[in-house]
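Listed next as structure tokens is one chain, alone, in the form predicted alone.
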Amino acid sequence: MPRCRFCGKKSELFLRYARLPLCKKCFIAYYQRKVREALEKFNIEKDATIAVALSAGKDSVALLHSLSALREVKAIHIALGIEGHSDKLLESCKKLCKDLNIELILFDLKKELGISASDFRKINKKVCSVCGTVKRYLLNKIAWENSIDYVATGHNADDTASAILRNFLTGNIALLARIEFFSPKDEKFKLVGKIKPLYRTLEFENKMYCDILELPYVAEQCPLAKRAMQNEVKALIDSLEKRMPEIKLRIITNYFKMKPLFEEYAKKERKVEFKLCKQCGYATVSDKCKFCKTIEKLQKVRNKTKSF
């Protein structure tokens, strides 16, 4: 059995990617240290409040107790009313936030709303794409008016590996060229900074980092969640990995050193300009933004469902 690499101790797991023999303690150590030197890339300021969109799944939990570790945050919890679900999540969300000591920032969907996520179906098959739309701006509107400088999300180094060659696939170089890890704020059109400690931590470790530190989290998947393409993307990735353990972290170094290229391109394709909602105020590149047209269309369809 061969020694950590950082103590000399007798290792527990080994991570192929970067042929590196570790124990446990050295494990959590190593992967705080690669949040924190996101932090830095990302050049976050000391004093800044950022807040965890945390959904109660391994890859948010795990965000939010290592950056707890490093700094001062908050949680944001949408609670999406999807039945037999939602329930799950806001409680496990609670647990953790009170045994970290952590403030959770509750934003109901029913409550605030009058809809659920399941009410997506009644306006586009492609539910995932309604709910990212919501869930997105609502994250932004939560943190704006809370006074949360970034908002932090637990998208990993699987979700972006697969997003960038997908995008890449389907020959959709205006999405590809908007994949970022860190945005700024900005006051003008009320955004608040989007950050991704994670997007060079894979799926697994966020999996085993949980796991060490018996974290709880949700590991059942949103039932009403369908992303054949997504997954096949996935699925393409993982059976490469078995030869390449490192593939996805290439795939991303990779997409750094190409990202001019594809920038360049989408910006002969459409130059995006943003300006602020006439309904609600917050940003947008047309004269309503997705959130303020997704309500409309939900109240719509539920006012036809009314009249019958």
The other form holds:
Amino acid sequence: MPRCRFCGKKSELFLRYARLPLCKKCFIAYYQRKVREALEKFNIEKDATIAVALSAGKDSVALLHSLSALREVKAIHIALGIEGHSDKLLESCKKLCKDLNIELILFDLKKELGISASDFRKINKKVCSVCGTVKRYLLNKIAWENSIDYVATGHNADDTASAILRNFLTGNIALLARIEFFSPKDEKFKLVGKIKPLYRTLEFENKMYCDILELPYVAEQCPLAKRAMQNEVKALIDSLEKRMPEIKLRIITNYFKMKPLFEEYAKKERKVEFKLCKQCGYATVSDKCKFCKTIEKLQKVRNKTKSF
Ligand code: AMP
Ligand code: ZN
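Starting from the form predicted alone, produce the coordinates for the form predicted in complex with adenosine monophosphate.
Shown next: the complete complex, the earlier chain at its head.
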């Protein structure tokens, strides 16, 4: 076994993409340094309040721990009410935040709005798309109401590389142009800043970080998720990675080089201008926001079912 590149002690792991032998202790420091560098790249002010969108999965758990080693953070968890699944996530989040002494802001979809993610399928076959709309809206609203400046999500380099390739394969240039790792706060439209500090951190590194530090996380996948295309593209990149360990990071680097071209193209297609939703007062591109329309549909379906 070679020596750890940083401290010279016996190495315990090898990061193939960087040809880097490390001991566990130096891996944790290396990981936290990458998170710190991401915050510096995004120019996050030292006194800004950050909340991690905590799902209980390994990515957001590793993000919460590593950020808390650098500065004060809070966590937000949305309980989606999925039978046999959501309770496990909630318990895991509670345990982690208690262990790390971090404030956990909870939002229970069932209690607050009378709906659960199990209802999403009734209005749209693409459950993940409805779930994404609901989560994005609520994370912003909860953060705004709690005077949080930035919401940090656990999107990792595997997610990013597969999203880039997927949109490229389907030719969705508008979505391709909109892949962001940082978006600033916009007071006028009640938008908090959004950051993805793990955008260059690989999924296996997040798992390794949690496992080394014995952080609690839930490995079980969401039982409602059917991400056929996403899974196939991920499998394709995973297979390429065997021969080219740096492929995922290379896709992201190349994306950055081409992003201005996609943005230019998307600008010609449709210009997005924000307004405030007539119903809830948060940002939208039409009169009523996607979230308000979705909740209305869900509540209608629910009431219909009830009266039968
Ligand atoms: P996903 O959309 O499930 O791939 O998750 C991407 C990121 O969104 C995670 O890494 C979390 O930061 C955040 N997230 C997902 N689900 C939740 C949830 N139920 N509550 C809070 N944040 C979440
Ligand atoms: Zn609205």
